[in-house]
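Have a look below at one chain only, the form predicted on its own, in structure tokens format.
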Amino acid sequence: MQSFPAVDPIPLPAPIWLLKLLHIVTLALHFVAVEMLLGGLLLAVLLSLFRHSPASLVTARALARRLTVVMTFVINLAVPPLLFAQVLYGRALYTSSVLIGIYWISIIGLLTLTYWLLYRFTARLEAGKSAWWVGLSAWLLAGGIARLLSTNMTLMLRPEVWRQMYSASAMGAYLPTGDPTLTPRWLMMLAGGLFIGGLWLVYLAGRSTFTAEEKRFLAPLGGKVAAVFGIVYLAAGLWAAGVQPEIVKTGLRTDALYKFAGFAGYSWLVLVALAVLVAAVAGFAKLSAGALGLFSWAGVLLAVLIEITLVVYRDGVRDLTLLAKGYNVWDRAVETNWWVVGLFLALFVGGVGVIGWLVSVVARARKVMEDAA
């Protein structure tokens, strides 16, 4: 019996390998967004019990002040990734969406309540008073969001359980259970939120708005928490990719499409262990100014790199499992209107310039000192 619904006669509106493309360029910014979000907040609600130590505060605000606008980024960007995935996978993807259907319908109003609670923490935070309860109830909800949507991809990926999820619960009351690869998954996120929110403390240590004695406390603390979850973050992500089906393997090796795929997988190995050996550095020796400019954004980079080819390996691991199970996403009739197509990439980079302009815009905006505040 057919697993997938029947397959949209209307033709894709651009080439697969184009659709592709700009899916995983924006699922990869999607996701710096996140861990920046997930790590940094986490952090700012540790750092703000440590209500004695003036730069623990002093870290936490500035945090907290960058997060609601983190949070602008994390929303927006994810928007794009997923309009696509439903363009390429919306057969599998409204299925297993539809299987988890309140879960699913129910973010929208977590997102709401863990944007407020940004606002209520950093607000706190500023007045003074104890957040830290605020904060971690946010950084709660936006776990619970990353475990909800990490259900419904990996979901996506196993039709052989749709039928008897629908049999169990038409409303989708129900989420799914036994699939291997959703708790590597999820805790992958999680450990790289602190992985990527280290990098960002040692980025803000090169800040001109920090005084020296702030980032002599930055940049040691970025650097230390980035090499211990870093290391975290590579298991976690050896032990989602050992979980894989065999055949999924077997095709990263093999197959001549999903070859690269498989490559991506081994740089972000050395990526991630390149950023774990910057940030040890930053972590535990003592760099002068200029230095610590470099290992900033060497950590920038690598941040941006380690998404990039997180996304493309994780775009081969979904192809080859749904390939295994009669889905081929290049099994597409399409008709190009290059005109049109030309027209969307031109407001697509421009769209992306504006973003960057908005960052830059952002980055450059509290010339006065963090503390002043």
Ligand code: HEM
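Take the two forms, superpose them, and find the largest set of C-alpha atoms that agree within 1.5 Å; that set is the rigid core. Just so we're clear, the structure is a prediction, and the values are computed from it rather than from any experiment. Numbering follows the first chain given and starts at 1. Compared with the form predicted in complex with the ligand:
- After superposing the rigid core, the Cα of Trp357 is displaced by 2 Å or more between the two forms.
- When two forms of a protein are overlaid on their rigid core, residues whose CA moves 2 Å or more are considered shifted, and Phe344 is not one of them between the two forms.
- Once the cores line up, the CA of Lys325 ends up less than 2 angstroms apart between the two forms.
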The other form holds:
Amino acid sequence: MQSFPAVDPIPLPAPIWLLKLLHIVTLALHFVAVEMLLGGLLLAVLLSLFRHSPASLVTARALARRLTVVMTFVINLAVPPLLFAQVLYGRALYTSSVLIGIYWISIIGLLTLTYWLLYRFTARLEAGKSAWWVGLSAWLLAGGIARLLSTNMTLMLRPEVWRQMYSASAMGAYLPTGDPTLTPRWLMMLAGGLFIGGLWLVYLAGRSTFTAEEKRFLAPLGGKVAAVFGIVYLAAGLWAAGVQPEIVKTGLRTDALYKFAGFAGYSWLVLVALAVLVAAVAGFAKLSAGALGLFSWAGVLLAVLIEITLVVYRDGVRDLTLLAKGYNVWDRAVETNWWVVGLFLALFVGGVGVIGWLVSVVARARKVMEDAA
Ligand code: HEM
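If the one shown is the form predicted on its own, what is the structure of the form predicted in complex with the ligand?
Time for the whole complex; same chain goes first.
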């Protein structure tokens, strides 16, 4: 019997390739923000707990202040991919969301609590109070949210277990078991947090608001953390790819459409290796101010490209897994309303322009030294 609910008779209002493109771009940006949150927060907690030098406290405070802003990006950059994913994969995603309903809806509460704890963490650090346990609680909650998201995004690919889960509980009170791809996917995001978090410290080392002494602390620490966890991230990624079903692996190598996703997977490998190299140089070599500036921006560029290639690869894995189970994402009626698409794109570009302008205002603002605030 067909497990997927009947297709919605209303046609899609825009071409599938456009919806997929927008999904990939916005999800990659969501992942950059998620990794900054997961990694930056854990680093700030550890730096505030083990205060080796004044610079470690300054760094913890600098990260914490930025994390509340990062959280706004985590959330705002999460809504568009959620909407695009629901449009493209609704019959699978809505079903899995209902099956784990209690946990899925709990994300709203968990997220609110995490956000509040982030503000408390920052305020306690600013006031010179012990804050690590508050930050650690926020990190555990954020890691829990990540686990629930990985759970749903993998459950949506397993229609074969839906009936049995629904028979066990129609309340959405059980979490699925027995999926070999879930844990490596989740661990990959956690390790990726420390990897991107390390690159973030290298980036901060290139900023003029830190003193020379603080920069001498930031670059080696960030470089070493990123180099070590870049390797862990790579290993978790290979693990997640290795446990995919054979039909998906073959599709990524041979399917005319999805060979590109397979290529993105290889590109991801090369980019992570390159970023580990950049991080190791920043971590172990004494760089001049000019070289440090260059390395800090190289880290930013690599981080964004790594998330884009990851999302393209992941998209191929999802489509091929669903295709093997009878769900073809391209098989939908489309009735494009070009006026609406045009208006959407104009607003999208306008929105990006406004964000660019805001960033430029912040960049031109009078600089306050981190340790003075
Ligand atoms: C602390 C907050 C959050 C964290 C740590 C987080 C983490 C993650 C992680 C780890 C994944 C990848 C899961 C996987 O594929 O294995 C993910 C995907 C996703 N997240 Fe978030 N997330 C957060 C908040 C949100 C919020 C608030 C929303 C919705 C408004 C959201 C929407 C999504 C969507 C839609 C995807 C997957 C989209 C797709 O596969 O097409 N996230 N997130």
